[in-house]
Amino acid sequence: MNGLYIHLPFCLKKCLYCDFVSFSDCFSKAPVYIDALICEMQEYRGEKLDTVYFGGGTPTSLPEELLLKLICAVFENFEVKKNAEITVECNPKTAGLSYFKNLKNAGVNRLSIGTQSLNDSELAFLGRVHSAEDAKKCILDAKKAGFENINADLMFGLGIQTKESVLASLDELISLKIPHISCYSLIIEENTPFGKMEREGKLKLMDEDTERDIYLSISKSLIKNGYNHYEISNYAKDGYLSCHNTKYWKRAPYIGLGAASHSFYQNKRFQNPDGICEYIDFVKNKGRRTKEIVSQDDAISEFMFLGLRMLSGISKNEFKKEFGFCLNDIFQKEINELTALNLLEENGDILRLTPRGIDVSNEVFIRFLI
């Protein structure tokens, strides 16, 4: 069954580290953009969905009536499975109790809240528009509105952070009984203010050893508190893993709507234009996408480096079922070398990263590119 991703590239303010396609000065175009999204849905009308994800940008930076109109259109145009996971991303500054109640009544059952930190100095460093108190209030309002399935993001690797400050934010999130926590290290992207600051030597970064120590401490704390470490950056209580994101890691099909959105649909990968106006014109003029059929070599590489992100690992039997031959037939050398280095481990049918392999996961993944 398909997943559906809808990109809403509207933000109150662009964060200093953000490389996503989003804009802070285009809200006047939002009504026409929503109409374009609904028009694009017609291309896939009647498709069956078991996950829907509204991302951005900041979906909740839009007026409620626009986002609710879009949510209703999803149910009108698609066959949405009962109890499908339906997620909306939220910046703590943009939504409160009333907004959340309306989302819940419209069928949304999961929120992903961009907390990033519960330390005001760190939030200011990142260029976030919310405070730590805003984030905590947002989480409590979401719970009051009836949301149980909530993700909170936590970012580490900031030059001004300490291990103590990161774990203090983490402890507060745990105490708020958030069932899913995503923990990401700060990555400096070239075309961002942070990228420019780094090139000019004006950005203080955390050293790798400290960052690794913090990551290990985060994992230890979350696992101790009953979270399952199910993907490199993601931790969840039983029953609360992200079904939509798991589709990406397991190469399940998904449809992407909106500016810059990507799709993996009918074994083809394709994407929409990046700009808001370009996307609106693309839909209006019924533009044609360049669709790339995924070759077997690409599919095999994706199976390996996406699947190994999951800590449950990959199944050799599933590999053979999908591709018709044994995984070891083409990767025996790589598996032997990575196992000898204690970066991979084999357990019967399963091949997965070791704790040491997680630390250098990108170096492991590159060995499986064909």
Contents of the next structure:
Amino acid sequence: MNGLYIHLPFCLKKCLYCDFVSFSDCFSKAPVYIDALICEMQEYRGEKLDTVYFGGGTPTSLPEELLLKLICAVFENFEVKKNAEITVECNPKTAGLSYFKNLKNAGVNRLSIGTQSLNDSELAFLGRVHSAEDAKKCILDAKKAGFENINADLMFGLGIQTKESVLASLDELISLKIPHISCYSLIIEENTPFGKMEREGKLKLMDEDTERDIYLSISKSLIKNGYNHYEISNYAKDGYLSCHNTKYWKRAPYIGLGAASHSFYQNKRFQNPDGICEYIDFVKNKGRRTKEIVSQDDAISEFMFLGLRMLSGISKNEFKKEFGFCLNDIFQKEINELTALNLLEENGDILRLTPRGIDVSNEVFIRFLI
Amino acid sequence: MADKKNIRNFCIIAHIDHGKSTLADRLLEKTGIVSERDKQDQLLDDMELERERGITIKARAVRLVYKANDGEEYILNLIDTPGHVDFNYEVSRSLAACEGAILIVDAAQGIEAQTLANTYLAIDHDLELMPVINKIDLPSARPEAVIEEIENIIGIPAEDAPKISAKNGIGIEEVLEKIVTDIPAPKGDEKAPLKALIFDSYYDAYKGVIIYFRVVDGELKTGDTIRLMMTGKEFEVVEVGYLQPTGFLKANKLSAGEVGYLTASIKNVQDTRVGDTITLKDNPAKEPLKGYKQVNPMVYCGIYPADGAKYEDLREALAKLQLNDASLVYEPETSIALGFGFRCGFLGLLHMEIIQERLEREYNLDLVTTAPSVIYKVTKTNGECIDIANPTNMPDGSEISYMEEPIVKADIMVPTEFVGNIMELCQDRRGIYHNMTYIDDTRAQLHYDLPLNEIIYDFFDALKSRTKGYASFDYELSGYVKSDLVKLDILLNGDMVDALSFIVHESKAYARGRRIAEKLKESIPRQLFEIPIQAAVGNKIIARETVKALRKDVLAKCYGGDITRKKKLLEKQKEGKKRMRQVGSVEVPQEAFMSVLKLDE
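Return the structure block for the form predicted in complex with the partner chain; the form predicted on its own was the one displayed.
Full complex below, order starting with the chain above.
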């Protein structure tokens, strides 16, 4: 069973930290782009799907009829499993009650809302287009429209943030009864306005120790309120974990449509061209993608560094089933070292990150690269 | 062959930047040998590095033909001298090949420390000094005051000194005429057994070693069998000739008073030591010329390839450099922290920097170098006396009876307003004050004895920064004195890092240890566990810093299924670790080893 990811690279405005492929000045190309997506779908026509994810960019920055046309096309062209998880990402400024109702009627059953913070100065710092009030209204509208399965993003590690301000945002999200919260720390990417500001010394950064203290408080609070910390940056109430994103960690196949989208399909990884026009031309000309065949070594590395992102850890039996030999046969030394450093814990069949291992997970992952 | 009375052998001495190379270029131009088209700036300095740094590293010589106002043609042999204290011995041998010296003084700057040092060296060699005031075109030029300075400080008449601008070609004729009239013609006996002074040599891939020499007595012909009196080596001369700016000019023979080159299929510059005397095997001179000295390195450091796999490349590069630089010495050494490398000896700090730069630039090597060290003399309790050039080799404290360190006589010339700053600096560097002489109302010269190990770190930078760049500095080794020295070790997570050990005066150990610990703390990245950085003398910890354990290293959101990018990021991180040096359990970046070399803020 496949996942489907559709990239919609349109935004009202680029946020200062964002290095995803997305444009604020290309809305005129949106109709052609949607047609190109529908055209690209034909390549995979008839594939079975159990998750669909409309990501971006901001899918809901598109006119409703365009997005609905695209959703219909997915149902027409793929065999979408009953009760499949169908997510649309949205930005609080772009969608309201009627938009949400229409999405719901079209078959969407999960929303991921880019709240990021419920503090106006933090939102302004990030260059978000919405206010805290917009975000809360958006969540309430989504609920009113009948959505229960909602994710909200919460960002921490902003230079101007305090522990109190982050926890205040978090408390509001919890009291709004959002069942899935994605918490992640701000990463300064080179090719972003923040990247430039950092190079020029103009960006206020948060020190590592404060950032980790905040992270621990967030984590503690979420767990206390009944959320499961199921992946490094994701928390969910029982039954609400993101099936689509889980496919990434579990190395399940997924089809990516649209500019800059990635696919893991028939054991190959490949990517579409980045720009909107390039993508449209690519589809029109039936362009070829460079496909990377995942070697056994790559697969083993991926199994480890993706699988360990899940806090339930990896199963040695599953490893053996997949690769035909024991995990300990190739990684005994690494496992010994990492458990000695209290970064990994081994419990029968399961190998997983410790709380300390989560903090420095990259250090753990690089040991498993072959 | 020119008549001896029409030969003038001279050199130019000057403080750095006073215009030595520029004047040399003008002399070459005026004598008509270099055309405008062929002219490169600063012809005599032919290494790229020399041109960039504006210093002359190795002596070169050139033969000019000048038709003087008296209607006669003169051969002017200009022997270039290195302008830096590290190459003092080579300077002295170049001077010994001359009868006179042009003393260039900058009309704005006046006399500086190196001017004086080189002047005294020239006077020691009985050279006729011919002062020239350069840069008279500068708005700040004060030629009359500088003339007075020369007369007062050096004590030679200077009222007739040509006032020139080498840059603008003003007064060059006058300099040429003065060379003819003021500098004596060489003496020497053509009939006597051959004595020729080697003042430079270098290795040429086609001809073998090319010796630059001055014939003092006798004659030297192609086909002669020569003997180098100090090394005792004998060779058959393949070629002799003169050194034109455009290249070699073959000749049949060279006689007393002349300057030229020879080749003799010599494979190794180690055989052709600067200062050695060339004589003939068949009719040898009784004694060699005076003044030969075996030059010994004063400063040592460990040089390691940043990438251990480049060890062989480094070895080859050093061997190639040594072909042309008999004063560079090196031998293999191993460091627990840095792996395989070489302990290299240099004449001084500048020489060390030049070699490091040439290795990096000309041989494309990334290097890690250890802190420079001088040679300490250790007398052990059993009476044995050993030289220590690598701190790692220092015996245990209990085996040491006493230690000695090298001391230099330092002359520092400085505007009077900065005298206080300099005295403070010298005192801080354990200097012993001798006296101070005033050059004029605005400048003074300070005389100190300073331990060499106090000036090899960053003394020159400190000097410049405390005098807005106005101080000039010159030193020469004066001997060894007993000193309370200790070996300072650096421990990372309890493991000693041999490459960071050094020998230091007891009174400095605490401050230096603390500074190094601080520097290392800045340059060692946080790791999975807390890393204590300790500075220790013997078993006693004198400074401690801590690199806190890494708190966070996490790729937060893994979004949109771009696994390839995540993997690349992780791989990059893994690669970065490979470039670090593993010291015990600690990963130390190359920069950390370099960061401790500059401790002055």
